[in-house]
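The chain below stands alone, shown as structure tokens; this is the form predicted on its own.
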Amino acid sequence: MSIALPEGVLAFADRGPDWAAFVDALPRLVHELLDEWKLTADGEPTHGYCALVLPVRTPGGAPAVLKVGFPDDESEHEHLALQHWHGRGAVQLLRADPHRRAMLLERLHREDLTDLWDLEACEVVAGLYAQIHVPAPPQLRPLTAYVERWSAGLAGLPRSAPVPRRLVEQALSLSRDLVADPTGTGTMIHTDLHYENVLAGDRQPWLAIDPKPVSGDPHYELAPMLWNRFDELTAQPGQSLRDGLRRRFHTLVDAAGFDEHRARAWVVVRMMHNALWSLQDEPDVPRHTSTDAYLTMCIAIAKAVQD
């Protein structure tokens, strides 16, 4: 069966020779998994932003999905954690070439957390928390290690940059705190669950995926909750901008029984990191979002969060 890849897989090769050179040999890898594991295509490919999903079925027909993805840091140890996880808050790992960035994963359903009242969503991603962040494997990076290498970067943002210098300033402080603090590492956490990351399954209501782990601290994760689905706090009549992020931040903090002081600390400084990765895109690398409007909300989120 001939596996006809999604335009949006194909888009791919646009950002760069590596890219490239994985989009032009990801068909013969996808024939070379489905032969070598046995597994039978059941339906058209889909595809995240790193990565290949196809529905398949297993030797003895259960359904699945394979995953296939590009060999980056970021999702290096995916496998990894689901393999930590067993299942529990998340999707189960059936079968893994880390070499190959393959997964066999149970199949979930299409429905994720998007169409939830926001407030119930981040009531089951806090959750989630509770069953996902267990003891890091020794294999995982250090948050610690990005978050210096990244406030480094922040330091040598000029005063000109459009970001505003005292929100700077308070991101380099509260990451130095944050990264010589002991309790910043040992916990292997998400990085990038939000509504989107959590599917409908059978085992449990709701389950994640995608992770990008690595050994952290868990107040890490709650800022993109907070970025993701912003267009529509901006479009509610009756509640501010700030009112809304805000009940956002404290519903996760209350849910999770986190420390409201150190979640706010990391939302600084995750989104002043993100208003300088935004600002440091290389020249004709394609953008996700227009600049002064991804500028904007790092900044309205970091503000909204203090008192």
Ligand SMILES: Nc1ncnc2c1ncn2[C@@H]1O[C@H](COP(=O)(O)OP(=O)(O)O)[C@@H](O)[C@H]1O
Second form
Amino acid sequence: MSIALPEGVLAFADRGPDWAAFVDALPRLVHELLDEWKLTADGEPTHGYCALVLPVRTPGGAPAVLKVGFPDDESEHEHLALQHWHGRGAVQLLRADPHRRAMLLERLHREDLTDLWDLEACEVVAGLYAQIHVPAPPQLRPLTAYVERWSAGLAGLPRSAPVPRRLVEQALSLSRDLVADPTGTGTMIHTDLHYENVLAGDRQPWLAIDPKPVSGDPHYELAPMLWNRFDELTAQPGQSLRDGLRRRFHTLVDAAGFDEHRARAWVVVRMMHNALWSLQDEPDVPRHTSTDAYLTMCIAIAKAVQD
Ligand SMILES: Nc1ncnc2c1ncn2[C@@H]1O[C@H](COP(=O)(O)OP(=O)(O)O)[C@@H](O)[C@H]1O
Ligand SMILES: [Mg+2]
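What does the same protein look like in the form predicted together with the named molecule, given that the last one was the form predicted on its own?
Once more the chain from above appears, this time first in line as the rest of the complex follows.
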């Protein structure tokens, strides 16, 4: 039986030769995995930004999914995070072959946090932080190493760049403080926890999927809840964008019991890193909006969380 790749997965090939090679090899790889792991396909494949996800049945008949992803650095330790969580707050890992970036996962429902009221979703996600923020296994890279590299890029941004210089300087100064703080390393964090990466489950109402884990600071986790579902904040009558963002921010901080200053600092730093990548036009950054709209969003979020 051969697997027909979804259009969206075929389109991954446009991202460059590495991606094209990945897409090319995918049907055969999936076939081999189904065979070796004695799985039967059980529905239409789906995908996210970098992986194919195929509903399957295990040899015992249990519903599961086979996830096969592009071998980037970010996803290298996904299986490790899931293993360490043991299904607490996150999808259960049934089997993994890290070299082939393949995982057999407990099957969850299709429903994610997209249709929930955004503040309700923020409460759910803050509740998940408490479960998934466990001591980091030693294999994970420190967040600080990435942040140092990205902030060096930010420092090299020309003064003429279309981002307020004040915000750039502020992000650089905050990032130096955060990197210097040893308590900002040692906790396993998801780093991409947003509405679409939380699916409805049976064991727990909501479970996280798709971690890109590093050893870092839990306060780093908030920002994706602000920049995802951004457009609906600009479309709400009777509520300013700033208020909408601040409501999400404070809901997350309060429900998670976070330090407000630290959470704010990471939001500013992350939004300026995002702005930098957008200016560098990295092909790896998912883009649904033009650079201008994207930059405007980064700036609006960095400003909104400040007094
Ligand atoms: N355990 C699961 N059960 C059911 N559907 C899943 C599961 N894991 C992923 N999916 C579906 O596949 C999509 C992509 O999976 P995800 O892990 O987010 O990969 P990506 O790295 O490509 O974003 C999800 O948005 C969801 O629709
Ligand atoms: Mg995803």
